[in-house]
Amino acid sequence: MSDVRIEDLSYFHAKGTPYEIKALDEIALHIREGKITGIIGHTGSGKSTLVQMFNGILKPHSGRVLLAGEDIWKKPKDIRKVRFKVGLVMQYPEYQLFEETVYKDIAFGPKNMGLKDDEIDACVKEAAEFSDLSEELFDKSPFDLSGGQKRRVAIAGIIAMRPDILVLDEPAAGLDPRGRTAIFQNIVDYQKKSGRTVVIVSHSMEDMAKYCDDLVVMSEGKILLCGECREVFSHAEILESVGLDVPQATKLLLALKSRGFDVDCGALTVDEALEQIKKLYHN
């Protein structure tokens, strides 16, 4: 397993042109090993640009990206190896499906890693199990599947490479509530069983509160807040100042506390908030 450290990283879109934009501004960040870290912020805050630094899809204009303590750009010719260690599932990954069958699509990454057929088969079946895909789908075209199934196939294709770090950019975008819950539960189960590091980019504070250990809040190319979820969500005023929100459960408890009720505002879920409210009746 590995962690990721970002040191004084800056990146410009269209650098050197009249349209130059500073997308990331001297970012410093530590993604903890073996945790689920959420990265949240409005469109244009730099979330997707940042995670594309983790495996070298984009190269910083200044600063460093350290994977397990090593600068990933120390040997530029080896950047391909980094992409096997840090698997990135892009937003709407189902648009990246291209093979004839589900099996071939999931096997594409392991095959390009040079694994033997029996190793590839083991990786495909393991990834399909993690992604809640039945082997009955292996011979089907990925284009004949539902939206949620396509999303799981795309995620399985990255998991099949057994990366040290799994990065998912808006993995539940466009899915209905049931599909969102299924995707996120698969991700949580994968992390618990594998012990690997997971990073999730999302717009949803509710999802981040429910599924993540740590949270990074971005605004205008900078990190606004960073820490464990409960700590980050305790800064409701700062979040609201940049147009972000806190989970409804937390918002309810903050409102109660402002009215003099003795509650712990660290609750992130409805169940946790309910326990706090029950205590009021017992006091």
Given for the second form:
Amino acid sequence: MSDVRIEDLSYFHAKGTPYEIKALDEIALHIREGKITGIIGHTGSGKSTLVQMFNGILKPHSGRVLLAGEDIWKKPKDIRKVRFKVGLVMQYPEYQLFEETVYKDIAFGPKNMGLKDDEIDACVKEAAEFSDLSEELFDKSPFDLSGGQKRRVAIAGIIAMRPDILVLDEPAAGLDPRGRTAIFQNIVDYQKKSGRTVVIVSHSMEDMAKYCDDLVVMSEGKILLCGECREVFSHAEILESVGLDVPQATKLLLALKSRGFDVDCGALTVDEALEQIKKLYHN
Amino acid sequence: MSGISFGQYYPARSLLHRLDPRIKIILTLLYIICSFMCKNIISYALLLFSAIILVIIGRVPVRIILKGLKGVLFILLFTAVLNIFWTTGDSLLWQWKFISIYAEGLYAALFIMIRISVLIIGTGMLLTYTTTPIALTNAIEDLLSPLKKLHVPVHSFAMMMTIALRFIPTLSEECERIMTAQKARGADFSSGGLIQRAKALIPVLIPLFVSAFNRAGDLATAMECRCYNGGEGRTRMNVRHLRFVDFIPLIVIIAFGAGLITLNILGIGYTA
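Output the form predicted together with its partner chain next; the form predicted alone has already been displayed.
Next comes the full complex, and the chain you just saw is listed first.
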């Protein structure tokens, strides 16, 4: 069991100062085990703050975070253990690289866990494989790599801790389209192979529709919608009311429907939409 | 990390905020000299009084001033304790085994505490709280401009300072981000001995330096793209002209200094 349940969680930025802002407003949420959950919302909607609750980087001002049914703040001294169970890849993670070699950098997390050398070695090799990094890169300096490779090394550094739950904050930000697809495909493959829980934060509806099972839509520190992808995207009007887009394929189908065509608007990807349109055409 | 408030600009409308920054720098220097001319209890009282007046004129909330003083609280107490226990004199007040406290020690402790606090409040009120960092560096550049004749690169120094000030908040934000990222990888900054803690900072400092260097490179390119080539022939958007009223504070502080010297000569009150 390694699901995350969040109960009535609230969090304030700059609490106790005149600049106090309510970043999260009584959030209740369940992240299903073994699924890919997408968290989506505008800049400032609280999504990054929310994922920093999962591994105890931030402490909620009220409410609880339950990891596999247990309150992570029950023993505040053991919060580091939670960080090994919930691996958080921050935004632009390549800025955290610091070691002399790629190998040592990936090994930083496992080393902090206090593993033995041969275990660390196994973790590093496994993580590198998941992140599509060849072993030839191990002895290189992380600073000599390309942007996309750096990002992979940074993600591998988290995967190497073998977390039950992998949380990625905007994993594809700033990458070109090919890099984006590659990173997301890696994440999906990782999830399939390991069967672990994955949470992705993004503001790209398109990507989320393609890769996620569940979706959480956030707006102004509150959860607007949550559920399975199809279900969420069927509420196009709510999404548009807060300025979020539905995937273009869904948009097209919605437009068709509004003109009286009989289509299923649950289609999310271009291929699925194509099927629907083909069906229409043949009818 | 976000609690660095010491010496930060406090936006308000006051006489001190409006005063020409060049005058403010000269005033600060004179004020520091004045604080070191105090020799007896009356002059220290006057000094403390002048600092209070500055706070009132500058319209900076007392809460912010106290926060600034909190940063040096340790130094204040440390010097005070040193002075109390290590100053010897004629009038012994209290003795226990090898510890002896003299009245001179108490006075010395009081004086040093007043002096340090006034220095901090005074320079804060005259400069950092009431002057934006950019105005400050411009003023320093102006005041040092005679040195250009001696081929001192005054403009470059001022530009370096401006840039350094500009990037303090950026770097502190970045530092916080990297610390969070390393914490997520199980880095531990809050336990262990001194050496262990210093070692724990390596994963923060290296990425911070790398990104600072990258930023510096980018900034240099951006500046060159806008044809920046040093101070030669560069003009300012806002040019400040000195008027007669700007000199009044100088007259006041010189009078204040003269008053302190007179007090010293007359030797009124307890003298340290």
